[in-house]
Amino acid sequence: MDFRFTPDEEQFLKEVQAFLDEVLPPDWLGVDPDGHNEQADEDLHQFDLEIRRKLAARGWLGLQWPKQYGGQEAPMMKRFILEQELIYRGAPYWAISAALMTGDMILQFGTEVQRQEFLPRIARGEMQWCIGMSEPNAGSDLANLQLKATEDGDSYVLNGQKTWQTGAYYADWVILYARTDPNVKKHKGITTFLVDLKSPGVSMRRIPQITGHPAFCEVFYDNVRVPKTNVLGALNGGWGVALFGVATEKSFGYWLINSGRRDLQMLIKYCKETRDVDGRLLCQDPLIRSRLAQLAIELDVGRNLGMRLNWMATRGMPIVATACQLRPLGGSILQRLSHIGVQTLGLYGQLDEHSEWVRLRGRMKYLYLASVAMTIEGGTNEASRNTVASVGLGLPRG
């Protein structure tokens, strides 16, 4: 494996970095650490839309998709470079990522009509998508989902509930998993649908996170009609679609690692500039030095694993097991980083951005709170390890 960029890739990296220098405020840290009110949430959403429009204007959404669907037919490595830099700089990215992930799924499993209808609009930054997987009794055990889709003429009628739908409040459409056949093994009776969230019978309730950000939603489907033409993939073939989507989502671990690299650099800079009560720089404390060095080692390991995952994807190799290695690694590293960050800042680590005594603009407090979910969301660490054991190591199920 050779992780070095080609001259063309290096040039593209510089273009992306220059773009981010232009569109992001000089002191941008990512999500506002204290942005837990409606106005802050709306402002972040509008900034997200602005970034998305500017990316679309450059042709950077769906970079590797065929030109007939609005893409550039660029090498996968360019998309990797773009995503890596967006995440590292803390640019609003989840909504963009969700749209591109669903676009990849439509490209892989969709009919020609579905591809023509949705992919160009995603590439132009005109559509926002989310994923409808988890339910109150079906999280990591996705095959236990209960939301029903009942055939009725030329439509299916949806009834049930989804939860933890990230970004659903601002989404236009959802890729939804529903049970179409309750009489077969549970992973064989699932079908995937493309659902307009403005359809009659759809309602939702926002779920604030511990950080205060209302990123999640409960979404309720009450006799929601979906035309049969909006089935994605084969009838009762939703499990295969889900595996494709989960493999993509598990690479979220690389997102965490890229974000963690930036947070670690902020913490290192703080330790180089800040003195303790005895007048000694924090970076001279042996315990702090050891902790920062260990985090640097772990983040480099994670980054190399992420590069390997991308290298495998560009060559069409199976990535499920590797992605499931990366997912728990990224979440665990970010939890340790946030704990060490709060401990290093001491009582200052508990302050939010609006305190006059705040350090690092409250970033470590925000990261500490956000990290609680990092080994759970997108599938628990335990579920990822089970996949590594069965798919990667060929071990029997326990």
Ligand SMILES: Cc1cc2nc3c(=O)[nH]c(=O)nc-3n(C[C@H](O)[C@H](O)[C@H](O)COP(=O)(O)OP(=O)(O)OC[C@H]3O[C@@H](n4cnc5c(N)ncnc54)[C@H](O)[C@@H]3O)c2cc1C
Second form
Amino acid sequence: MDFRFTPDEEQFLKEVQAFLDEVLPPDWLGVDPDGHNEQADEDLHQFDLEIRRKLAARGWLGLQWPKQYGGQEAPMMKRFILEQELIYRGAPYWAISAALMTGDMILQFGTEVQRQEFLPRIARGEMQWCIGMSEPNAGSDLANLQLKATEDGDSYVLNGQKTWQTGAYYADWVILYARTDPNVKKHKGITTFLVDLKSPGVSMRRIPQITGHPAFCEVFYDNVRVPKTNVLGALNGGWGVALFGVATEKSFGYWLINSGRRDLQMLIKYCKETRDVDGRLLCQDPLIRSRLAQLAIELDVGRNLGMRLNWMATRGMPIVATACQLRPLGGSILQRLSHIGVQTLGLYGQLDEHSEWVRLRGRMKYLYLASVAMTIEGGTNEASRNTVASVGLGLPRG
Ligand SMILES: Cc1cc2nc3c(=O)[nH]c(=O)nc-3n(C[C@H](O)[C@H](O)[C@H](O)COP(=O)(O)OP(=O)(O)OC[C@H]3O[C@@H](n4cnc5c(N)ncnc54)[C@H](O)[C@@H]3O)c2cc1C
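For comparison with the form predicted alone, would you give the structure of this protein in the form predicted in complex with this ligand?
In what comes next, the whole complex appears, and the chain from above leads the way.
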């Protein structure tokens, strides 16, 4: 298998790199807002909007979608190249990717009217979306979701609660999964809805993460009316839509690998430039060298697996088992990387970005805390391994 990019892909990669040089501040370390500072959160959102507008201006949102829906009909590989670089450079990307993921699902399952209504607006960077799957009693066991949608004339009426909704606070719309038939097997009674979050009856409460950053929300639906025209896919066909979405989200493991590559490079640079109390460069310490080398090995394995995943996806091959291999690999590597980072920085590793003694602008401390979520979001490491066991290895379901 030849993992090299074609000359056209190489050229696109260079364009993306030049774009990021232009739009990111020169000292940009990544998206790590100070969790306890509302202004920093708002600033990050504004920066996210700015990047989104600039990506849209280049026609890079919905790159591979048909032109009639605002896309460029570009090969899927270009989308991967774009994502890879945005994540590698720590550009704000979660909200953008939620919109693109939703767009992919609308393209796959939507009516012509839905495609024409939503895709061009997403491609122009005008819509922010969030993903409404999880509930207090439905996470890994998504089919257990209880939020109810009841038919009423030309609408459905939503009642219930979602939780852990990343980006909901700033989102305009949500792609939401609700129970439409309680009398059939759990996964057969679910329908997908496209819901305007400004609809009467929607309320939300922000939830701070371990980092302090309130990136996600609980969202409550109290008699929220959704027109029937906003059902995505078949009535009670939501499980198929969810599986399609989850498969896409699982390639998140590749994102983790790409952001880990940058963090490792940062750490290596620090070790090359910093001396211990005996005046010896940290990179001369055999233990530190070995740990850095081991991380490099694992990140390279992950990168190659990610390239294989991209290669398979561009050929329309089933990617679920491979994506689920990559998912826990990426999550675990980032968690270990952050532990090693904090250890290597010693007590400085625990300081946040406002301390005058901070090293690497608090990135390792942030990652140490944030990496817990990286083993959970988009499906936990354990749930992913279960899928590898059943789909990849053909073992009976546990
Ligand atoms: C940062 C972050 C962002 C998120 N963003 C969103 C979002 O935007 N939209 C959304 O809908 N959800 C979101 N989630 C929720 C996420 O999808 C769920 O947290 C995840 O699916 C796990 O569900 P749970 O939290 O209910 O844990 P549970 O499913 O209750 O799991 C608890 C523990 O039990 C383990 N476990 C559960 N079942 C099994 C099994 N069968 N075999 C082995 N172990 C098992 C799990 O691995 C885990 O360790 C987000 C989560 C995080 C952390």
